[in-house]
Each structure stands twice: as C-alpha cells, then as structure tokens.
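The chain that follows stands alone, in the form predicted on its own, written as structure tokens.
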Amino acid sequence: MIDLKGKVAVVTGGSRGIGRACSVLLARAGADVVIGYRGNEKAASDTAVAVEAEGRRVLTVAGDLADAEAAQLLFTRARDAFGRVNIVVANAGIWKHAPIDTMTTGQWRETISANLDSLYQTCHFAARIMKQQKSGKLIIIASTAGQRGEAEYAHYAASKGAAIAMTRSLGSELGPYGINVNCVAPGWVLTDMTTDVFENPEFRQSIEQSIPVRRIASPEDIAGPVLFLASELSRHLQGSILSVNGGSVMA
C-alpha cells in the first residue's frame, strides 16, 4: 500500500544505526535517497550499496550539519541531483554520558550542537525546498529522554525535548504549506551508540524487564514508523509524536 516510487528522501545521519534503517526502508518503498552523513565514509558507502540493492538510485553528502554550509550543500546537492526534496527524516545526533555535577561546558555545547543546531540547520533549509514545492514530509527524530528525562543525560534529554517542541511549532507553521511535520520519538536501541552499555547483561536484562514488550528495538522497529509518516497515509497527522518505546513510556 505504501509506494514511495518518484519521491526523495533526505535522511541526516543515514549511514548507520536509525538512519541506515530508515534510508533503506525508504528506499524499499521505492524513493530514492540522499544520505546525509558526518564522518564516517565506509558506513555511509555500505549503507549506499544497501540503497542501490533496493533499486533505487542514491547519494551520500559528508558534512557537519551544525554548521549552515555543510547543511545548504546538502539540500544543494539532493535538488541538484534529484530536482526535489519530498521526504527529510532528520536523524542527525550523539548520546553521551555526563552527570550534570560533572558535565564541562565543551560536552554540553558538544550535545547541544549535534543534536539541536543540525536540526534546525536541517528544518530551515528542508522548509525552503518544501515550501515552493507545497508539499514534503518533514520527520524529526526525537527520543524518550525528550519526554521524561534521563538521569545523567541532561544535555541530550534537554536537545530531544527541544526536538519535540520544534516538531509541534513547524507543524504549525508550516501545515499551510503542505508541509507535514511530525516526530517519532524511540526508547531504547540497538544500535552503534547504545552497544557498550548492553554489554552488561544484567543491565540489558533490567531494561528488557522495564519495558512491557519485554525487548529492546532494533532500528528497523524504528523505521517503520517513519516510513507511515513519509508516505500519503499519515497525511492528517500534524505535530504528532509517536512514541516507539514498547510502552516504556505512554505519553
């Protein structure tokens, strides 16, 4: 029912973990995909052929989309070799440990950069493109921490609850336009930053117990709920937040 098929989709932070999920799935729908990556060429390349496997055609642009440059070649080079932008799924962002007595300044700037800037160097340029077009998809990646909190993690809860106010002030904003703009928001995954801290097994046990589904997600549980809100069946939701955390949190 879903067919993505002539559509472009922008995912930032799209060669591993949540984004590698989402471009190809994305792509499995039929779009073609600009994947938005910082510095990790040989995930981003893996992540292409991925794509391509898929039958879709596909470009990775590094840059650090904190900085408005590197976010406008982005956009640059997805309109210039695609001629649209119809789908951003901005996924762009880093979780790292810091209890708040001794978090430096440089962490918090560190957090707040990659997961705040980038997003709103993303929305902005993403909302040029979409409002001449009158019509796209805008998805912002958020997380539980946006909605509860997280202990020891204030800087990244702080940068995701940003995240979901920002996602309910486009939708505002920018739904006259055509413009969709909604959230999923995931608890806990299993990805490339979360493997250390699984590598306790009576931690990961604690958590799996915590959560009523009794499993922790894998970044394809993700994706799906992304490719609903990047295709014409969410088109009434606006400034949503779908929380995909197994019922960890009911908000």
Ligand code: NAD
Given for the second form:
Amino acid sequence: MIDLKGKVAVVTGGSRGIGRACSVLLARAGADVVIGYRGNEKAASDTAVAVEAEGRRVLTVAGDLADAEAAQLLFTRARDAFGRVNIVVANAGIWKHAPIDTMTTGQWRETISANLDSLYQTCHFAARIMKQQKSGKLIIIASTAGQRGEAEYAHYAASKGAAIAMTRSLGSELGPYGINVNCVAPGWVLTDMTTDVFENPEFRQSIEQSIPVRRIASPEDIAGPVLFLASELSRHLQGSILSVNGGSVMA
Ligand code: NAD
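Since we've got the form predicted on its own here, give me the form predicted in complex with the named molecule too.
In what comes next, the whole complex appears, and the chain from above leads the way.
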C-alpha cells in the first residue's frame, strides 16, 4: 500500500541506530536512499549494503551537518546523483550526560551544535530543493525529552524542544509549498546511543516497568511511523508530533 518507488530519501545520521532502520525501511518501500553520516565509514557502508539488498540505489555522504558546507554538500550530491529529494529524515543527534551545575559551555555548545545547528542546516537545504519541487516530506526526529524535559540532560531536552518548535514553525511555513513537515518523538530506544545505560540490568528493568507497553523500542519501532510520515497516507498531517514511546509520555 505504501509505495515509494521513484522517490529519493535523505536520512541524516543514517548509518546506524534509528537512522539505519529508517534507511532500510524506506528502501524496502521503494525509495533510493542517501545516507548522511558524521564519520563512521564502516557503519555507513554496512547500511548501504543493506539498502542495496532491498534493490534500491544508495549514496553515502560524510560530514558534520552542523557545518553549512557539509550540509550543502549532502543535498547537492543527493540531487546530482538522483535528480531530486522527496523525503528528508532529520535524525542526526547526540545525547550526553551533563548536570546543569557542572555542564561546561563546551558541553552545551556541542549538543546544541550536533542536534540543533545540524537540524537548521538540514531544513535549510532541504527546503530550498523542496520549495522548487513544490513537494516534499520533512520528518524531524525529536524526543520525549523535548516534550517533558529530562533531568541532567537539559541541553539535550532544550535542543529537542526546539526541534518540536521547528516542526510546527516549518509546518506553517512550508505547507503552502506542498511540503509536509512532521515529527517523531521517540521514548527510549535500544541503539548505540543508549547501550551504556542499558548495560545495568536493574536500570533496564526499571525503565521497562515505567513504560505502559512494558518494552523498550527497537529502531524499527521508530522507522515504521517515519515511513508513514514519508508516505501519502499522512498527507493531511502537518506540524504533528507523533509520540512513539509505548505510552510513557502522553503529551
Ligand atoms: P545513534 O548514536 O545510534 O545515531 C546517531 C547518528 O547521528 C549517528 O549516525 C551519528 O553519526 C549522527 N550524528 C550525530 N551528530 C552528527 C552531526 N553533527 N553531523 C552528522 N551526523 C551526526 O543514535 P540513535 O539512538 O539512533 O538516535 C537517532 C536520533 O533519535 C537522535 O536525534 C536522537 O536524539 C533521537 N532519539 C534517540 C532515542 C534513543 O533512546 N536512542 C530516544 C529519543 C530520541
């Protein structure tokens, strides 16, 4: 029912975790995929192989997306290779522990740069192409932290709250150009980002018990709603925040 044949998707942070799951699922639905990643070439090429195994074309582009030149390169290379960009999943991000009283300016800047500057750059270059095309699907990955805050991760929560505000702002701004802008806000997901904290079995159990569906999401649990937002089934959703968290935050 969802058919993305002929569509081109750019997935930032597409080499691993949620981004990898999105890349593979979008490819399975028929899209060619451009994987933006920061530096882990092995992870990017593994994901590229998985996309090709779905019978789709793939391109990998390295670069720190907080940097305007790197972000521009990602979109230029995508358009040069495939002629268009129909779907963008703005997924790149980091999550680092830092209580506010000991948080350094460097730690604050690092998170705002990776999560918010990169989101601005991604949306900026995506919108340039999509406005010309008069169509597009822009999907922003936020977090429950942006909805209800997160103790000892205030910089992260601030960046994700801003991602939600960006979704609503760009939903208003870009809707008249045929561009759908929506957001997926995951709760806990088992990825490299959270491996360390879930190594503690008691902590893991306490998190599972706190989630109404009693399980922690896999990356594929997030990729499904992303695929829906990338498809025409969601064409009347605009500026929406899909809470994909097993019921842990009902915002
Ligand atoms: P991950 O660490 O496995 O992957 C993050 C990806 O982002 C990597 O490919 C990394 O290279 C890329 N990235 C980070 N900074 C970048 C930059 N400046 N430029 C280019 N690429 C950059 O993490 P994940 O769990 O898959 O997280 C993906 C997204 O989902 C993030 O935005 C994260 O905040 C969000 N999220 C994750 C969870 C979770 O529990 N894992 C929960 C809520 C939201």
